[in-house]
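Here's a solo chain for you in structure tokens, the form predicted on its own.
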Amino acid sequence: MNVPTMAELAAKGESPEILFWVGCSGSFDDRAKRVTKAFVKILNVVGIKFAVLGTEESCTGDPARRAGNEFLFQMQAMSNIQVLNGYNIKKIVTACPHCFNTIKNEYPELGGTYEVIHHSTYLQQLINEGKIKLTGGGGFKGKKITYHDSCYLGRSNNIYEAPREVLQALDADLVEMKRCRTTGLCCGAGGAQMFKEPEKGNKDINVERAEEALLTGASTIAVACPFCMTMITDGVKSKEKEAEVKVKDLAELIAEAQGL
């Protein structure tokens, strides 16, 4: 796959139309990887001009900050802010709400100041400017979808309609859960709980939201965010429907729409 570099961009003098924000989730995890793979052959085939920053990248401290460890959120925001205004890097599109929220919202006070857009507003724009030409909506027409609102996405940043608008593209038939948009419901995984055991309840929450994503009929459930991914998947597992129930993110479900 054609993924260039920071450095090797810099090398030659050249710098990208963005920054794609991999994040680790992105770079490490098996099932975050082909939502990695997805928006890049996306970017690849619409032609945008981009780079990451590769071995240069490091976790945006997101899960330090919020498990109550500053001094080590800071220190890897610090040490990343000094990499992006090397690079001079001015515009940052991440497939990841964490890495979304702390980059755009908490990385201005430590010096870095850049414009961060989510994936589901880039795809959105592309689409919007007919970059990305969907022709019936590939296989999903008519099909039922419903949409997971991610936490950062939705209550923090007030991202609601540009996810929405990139599933309308597909013709599909988006139906919506009981709670949803500023009503959603976590799907457990946020405030640094995706690595820890959960305390002891009557119901895991991401059972109770697979459960009300099922109930809906959808023979997908999209997500836009790596946490909300693992979470949601192992919600429907628990219910023994991942045979008929796909969980999906809106790259890979535009990338498979254009047959890529």
Given for the second form:
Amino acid sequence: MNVPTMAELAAKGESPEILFWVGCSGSFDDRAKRVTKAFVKILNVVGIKFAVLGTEESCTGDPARRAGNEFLFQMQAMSNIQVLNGYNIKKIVTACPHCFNTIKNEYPELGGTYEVIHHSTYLQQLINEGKIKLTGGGGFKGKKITYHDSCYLGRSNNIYEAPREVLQALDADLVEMKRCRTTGLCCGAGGAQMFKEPEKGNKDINVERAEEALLTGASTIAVACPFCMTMITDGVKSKEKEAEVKVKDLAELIAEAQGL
Amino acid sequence: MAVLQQIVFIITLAAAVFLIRKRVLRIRSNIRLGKDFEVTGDSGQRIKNTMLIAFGQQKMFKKFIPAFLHFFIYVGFLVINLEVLEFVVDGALGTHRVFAPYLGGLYNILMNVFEFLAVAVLLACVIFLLRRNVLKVARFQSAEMTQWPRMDANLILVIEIVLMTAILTMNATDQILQTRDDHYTATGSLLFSSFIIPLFQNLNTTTLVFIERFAWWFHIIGILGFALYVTYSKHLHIFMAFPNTYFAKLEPKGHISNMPVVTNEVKSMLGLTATPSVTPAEPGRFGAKDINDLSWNNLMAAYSCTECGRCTAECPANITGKKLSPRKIMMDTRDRMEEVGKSLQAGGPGLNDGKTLLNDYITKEEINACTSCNACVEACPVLINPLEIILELRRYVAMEESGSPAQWNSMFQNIETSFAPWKFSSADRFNWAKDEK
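Form predicted together with its partner chain structure, per the form predicted on its own context:
Every component of the complex follows; first up is the chain already shown.
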């Protein structure tokens, strides 16, 4: 696995085609790290010239802003923008919809304007361009997969089709949950809920969503967000279905289909 | 006698205009309690939103049955009010069906269209009453739908049914009178009211004249009274939906508005600006504690809400039994505005009455439950954004009170010290690449 950093490229006087923004989950969370690696493997195989910020990356500030701490958000945003502008970054790809939304929609007002692409869209583009070739590998043919819409891709940014097109490229049988696309149910982690216990209620949101996903009879629940990954995985576990039903990120499914 | 009727009519009309105007001005000053709000972006897109979403009811059609029924009431409202124009002219001049001789055959067509819509409105309102009170559709039964909101909804439906019945009764008796007295201008046959002619056929002329006049007066006073009632009711959406869709934000839903005051401070802290801070002398509160900390756009949205509950029905927190209900956020904002407005009108303390939107109306438990998933925003047929209000309240709690939940405060601390929401060393951020291979 080859993971160049911006610092290394800059030292050689080179610039990457894309900056892969890994995000905090992708860097620290064990489960999300597997997604990060799967995505890097795909980039390596396709031969995309990319780089990461490595230790120069830091939280976009999304959870701070959504929890109301605007100072902290802007401190994070400004210092990230300084780093990104310092490297003259033009195009950013990330596997986290929260990072995606924040950098794409909220950094421009603070002086950071980039082309920002979520990895679901990026993978779809690579498939459409024929750079990722799926030859029915990975044994997904005819298998039921359901896709859980991430709020920060779907309603927040109107990205509903790209992740589905990626799944269709696997030749899988894509089945929809009752609440999908614009009415997709949140996993329960957005708006900084990821970092606290839920308020008092009669059910956890992720359990409600996992039940709905299990009702489709799909053996794989595809996600495109590290927070959704955590929440839906926990929900499936609470229903003791983790042996039969796997929760996977789009990048992992593509990597698997390519035998990476 | 006729002159007396004209005088009574003109006085009634003037009184209605006076009261409605007074109330409209009160609502306007309530909305103006809000902070300035910069309207940016493409005004063409804004007009398009108004035309498609308010005028064209686009978002209503996500739920076909209520949309279909609502559409009849909406078109009925727009079209039948054309007839009110004739009522007003007749009332003021002492004429009867003043437009009939001028419009000829067209008048008959128009009246038949009005009658069709009156029947459609009537039926739609009956079905809506059944949905609320017999079928008990879930979104009308939530906790915030206390006695008054339920009563308000039922009253509106009953008033509309009664008003439509008055029109049909008036036309039925009028048609009988046309055969007995030249004063009643021929309208040609009116299909729907003809069905109820047999109910009145055997009555004597004096009784019929009385019923026809009673129905006429009942309808016009009913309409004027209803117009005044609407300004006190959730039904105000019939007007406010239009400006609300126009001023609704154009950015992607995931975008949260920036706080320029904070930007200036952060820039000077990071040494990014050599120029002295352009922060105003009195920056005001960070976030919102009360209605005057919200933008007038947020406040206007509260007057646009008709409490349909599509937002709450889609809210993941509400679905799983949490206290948060986006509809309640809008209802509370409106109730607080009304309270402050009433107090100001009476020369009272207004905003300084010891109460605030946060705590006295909306609790921290409610705002802390929001996942910012935008389901409520997506669900609203008139582009109301409860999430903006929730976020402003969270900003106040986080920045003015440091009163966020303890786990959020830890998360803030982690970001400050290790640049990630979890307590990991920032030096380890790139270790994932070294783990294998």
